[in-house]
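The data below hold one chain only, encoded as structure tokens and taken in the form predicted on its own.
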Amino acid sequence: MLAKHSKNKKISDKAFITSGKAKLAISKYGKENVINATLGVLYNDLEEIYTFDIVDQEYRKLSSQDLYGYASSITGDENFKTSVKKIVLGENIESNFPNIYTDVISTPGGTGAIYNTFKNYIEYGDKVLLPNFMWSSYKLISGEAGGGYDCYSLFDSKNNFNLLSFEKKVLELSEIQKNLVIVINDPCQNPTGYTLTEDEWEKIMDILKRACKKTNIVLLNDIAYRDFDNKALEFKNIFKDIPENLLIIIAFSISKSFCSYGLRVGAQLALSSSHRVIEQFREASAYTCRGIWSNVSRAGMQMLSNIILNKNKYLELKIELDKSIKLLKRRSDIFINESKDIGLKILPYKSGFFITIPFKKGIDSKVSLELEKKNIFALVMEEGIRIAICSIPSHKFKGLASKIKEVLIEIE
């Protein structure tokens, strides 16, 4: 029955099936005793769900129609779009970046805003390019969108980013593809932590700026962790001189920045330095709003506006936002402290909700298991494991990372 394009569809997601055998084994074992560092969720130390004062008394504010009903456009409403923006680039948009064109389209979460982003500008069969340590979903979607995918080595030997490796690969790309789209998740890169710097950022957009004069470069920054790094760039000293086919999108969500993940609210916001370019944006970007959600939350929308376009609410939610960082260092200093004194290799982490232990290829399923023996369960890639450190309470994490030692140095 199913057409020829869905017949090999199948999903397997090990976030959230490793995930589930966490609270199997909590049930079996008791919370005291399991480690469940899967999912992307920030909690507090008592293992519940963190949550913004200043997020949940706003939503619960809301009125009925707020609440119930749709939102004025396909493309989200006005306050909203404004009140990304500023997020997003701050204030004065029109002075930090002259001869840019912007605009934004609300979509149901960052999962939304890529979707979009890889619809409306990867030519069937072509690959969009991901670093090889990812987000997978990453390249669900793309396959989703009728697209592959390549990847670049993200470090290299010195656990620097790998400039070469993306150069090489940008440039193969474009000598190929009639439309070339980047991911750059950045900053508190998942599954790593890390995050780039302004002489590494530089040279990214020298490198896509020299690949524009081969083909069109569509530059998609998911930022979904970027207020969990207090020392994000800004997006003014980055994106600048930006050349007619080089569209950069950058992927907004509430998900993690305000804990609300189940609200499903995104953007994607376009910088263009051609105002055909963002028209271009607006029109395909409503059409597969309409053709595929159709409408995204209204009271997301509405709770995010609320805060943002009001000075004391706005600062109230950084206050809070400073606390949960500070949470997550608490946490991120003791693991890699730990990892330092017994040598346990971690891929270079600033911050965020995320460290990775590297290892080599063919072993991840062994991990997994000598993993889950000792009641630690954590999302395991094809080269590593990733813990989720916004969901371990601090008092587990002593003796964390010597356990997860003692796995790797029986298996490899």
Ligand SMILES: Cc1ncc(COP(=O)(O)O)c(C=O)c1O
Contents of the next structure:
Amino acid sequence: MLAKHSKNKKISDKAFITSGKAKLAISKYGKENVINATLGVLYNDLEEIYTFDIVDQEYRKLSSQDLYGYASSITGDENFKTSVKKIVLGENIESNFPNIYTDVISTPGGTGAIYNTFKNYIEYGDKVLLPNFMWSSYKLISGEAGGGYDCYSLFDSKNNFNLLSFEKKVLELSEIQKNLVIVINDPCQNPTGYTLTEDEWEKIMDILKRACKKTNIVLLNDIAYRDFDNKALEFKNIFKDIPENLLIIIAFSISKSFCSYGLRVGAQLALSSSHRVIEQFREASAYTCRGIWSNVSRAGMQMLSNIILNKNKYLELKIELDKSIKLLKRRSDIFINESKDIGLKILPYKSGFFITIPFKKGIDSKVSLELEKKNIFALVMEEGIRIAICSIPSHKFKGLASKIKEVLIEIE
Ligand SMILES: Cc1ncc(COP(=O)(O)O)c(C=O)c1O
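Now show me the form predicted in complex with the named molecule; what you just gave was the form predicted on its own.
And the full complex, kicking off with our chain again.
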């Protein structure tokens, strides 16, 4: 019955499957004896979902009209758009981003922002450029939008961002594609917790400006975890002197930064030096919104605007975010220090929800099996184990690195 293009659609979301196994193990062996490090959801040290008081209060205060009504427009409420610009680009946008046009389109989460971007900028059959360590949904979303993917190596042998590999792939694909969509997930990259330095960003932008001489470039910066890096770079320092055929789209989401995963609110924020490019972005994105999900949760957008457009409430949110950053830092410190002590190699973590332990290709199923025997449930990727430090209570970290090392020594 399926249409030809849908015949091979089979989703095997490893993170959700492993999380299901973890829940089963908890019911068998008890919560204290199981480590569930699978999902990118922040939990407190009692293993309950982490919430921000200000978000909870503002959401519960919404009127029936806001809770149950349609959004005022397909592309999002005006206050929401202003708020997203404020969160992402800061104040004084016109003076900080001279000669740059911007627009915001509301989407269901960051996923919607990524889909909308892929759908309208990947030519059918073309490849989107991704890092080899990545949030694997990018591949699926590209497939759903009619594209494929290619990868560059995220790190070089010294564990620095692999500019050479990035440049090689960018230039290679710019020779053969009319449009090239490139995903950067920064800061707090999923799954490594890596954050690019300002110098690396500058070099990336230089490469993209060179590639623009050959093809149109769409840089999609997925900032799903940005608020968990309190030293996040300001975009005004990196997005300047942008050629007309370099479109920057920032994928924004409230899932992580408002601890509001189920509200399904996000946005595309586009920046371009061409008015026409922004107009086309607005028109095509609105069309896709209407054709796929119609409009985004009015309640989620209103809650966000009520906080961001009120100085004191925004400050409260920042204070609560800061507490959660400190919690993640305490957890990552324990894991990183123990890893150093016992000689367990990890990929360069700076901040965020995840830490990755690399291993050689071809042993992933064995690694999953052996970890699960020890009641450790994590996302085992092709070349690494992603530990979601966001979901493990601090007291369960002691000894975790050692157990992982035992598994890898046994298999490698
Ligand atoms: C890197 C990254 N980008 C985007 C998302 C999308 O999240 P959502 O669609 O819930 O906003 C996630 C969720 O896990 C993610 O890890």
